[in-house]
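Form predicted alone, single chain, as structure tokens, below.
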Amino acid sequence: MTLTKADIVQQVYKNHPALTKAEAAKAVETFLAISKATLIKGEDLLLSGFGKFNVKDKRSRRGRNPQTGDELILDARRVVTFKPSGILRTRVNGS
């Protein structure tokens, strides 16, 4: 099963009874907006105990159209990578 944004809002609402559902949704939206803005600026996002999101620059490279076999040049781009923390990695692996 996939965890959705609505599921996260529901968990925040359930675990913090002082918040209304609208406030919980705003808190989640604010966190996501800050996270997106940080990554768009090219900065890393470190969440202690969870992991680190990095923005990496990829150079342009040669590629191939799998349907026709034609070669083409793929543009340079930026990608977001994630490296889990040791704590998360250990818990996911059940150790």
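From a predicted model like this one, the values you see are computed outputs, not experimental measurements. Rigid core (definition): largest C-alpha set, two forms, superposition within 1.5 Å. Numbering follows the first chain given and starts at 1. Compared with the form predicted together with its partner chain:
- Remark: with the core as the superposition reference, the CA shift of T30 between these two forms stays below 2 Å.
- Core-aligned CA deviation for G69 between these two forms: 2 Å or greater.
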Given for the second form:
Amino acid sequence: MTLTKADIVQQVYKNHPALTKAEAAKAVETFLAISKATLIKGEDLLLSGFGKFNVKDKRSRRGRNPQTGDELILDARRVVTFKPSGILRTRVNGS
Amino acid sequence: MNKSELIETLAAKIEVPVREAVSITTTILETMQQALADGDAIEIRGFGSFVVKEYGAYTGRNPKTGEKIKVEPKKLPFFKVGKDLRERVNEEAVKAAKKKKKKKK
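Could you output the structure for the form predicted together with its partner chain, given that the previous block was the form predicted alone?
Full complex below, order starting with the chain above.
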């Protein structure tokens, strides 16, 4: 099964009787928008207990098209990586 | 940005007390953690997706001593950034690089 945004909204709605469905949806959207804006600014996002989203600058490098073997230059770029917290790693391994 | 800064921003934007924003944030993160603990994937359009990858047991080495060690099978959550976020993060970097170049000239 795959968890989607709608499932998260449903869970927030269920756990917070003070919120209407629309307010629960807005809360989740806003949570995601703040997270995205942080990363777009180039700032890391640390959600303790869950994990850390890092923004990393990659230098340009020579690469290859794996299909044709042609050499090409990969431009410098900025990427997002995720490092799960110890707590999350332990939970995923179900102890 | 850390969790408490995110919570404060969230409280201000949706106009709820901070303790309510704390509890909403906890619900969101707990829901995601529980899904991964159950081995489920998470897919959030525009943001990214998480999958749990399973690794079999293998023999590794202690890089310091070269000693052989058995590594037990394990699962690890993986994040793949969504297309929209990936492009926007990179766009900002490209913009910043262009500005720098102009200054040098």
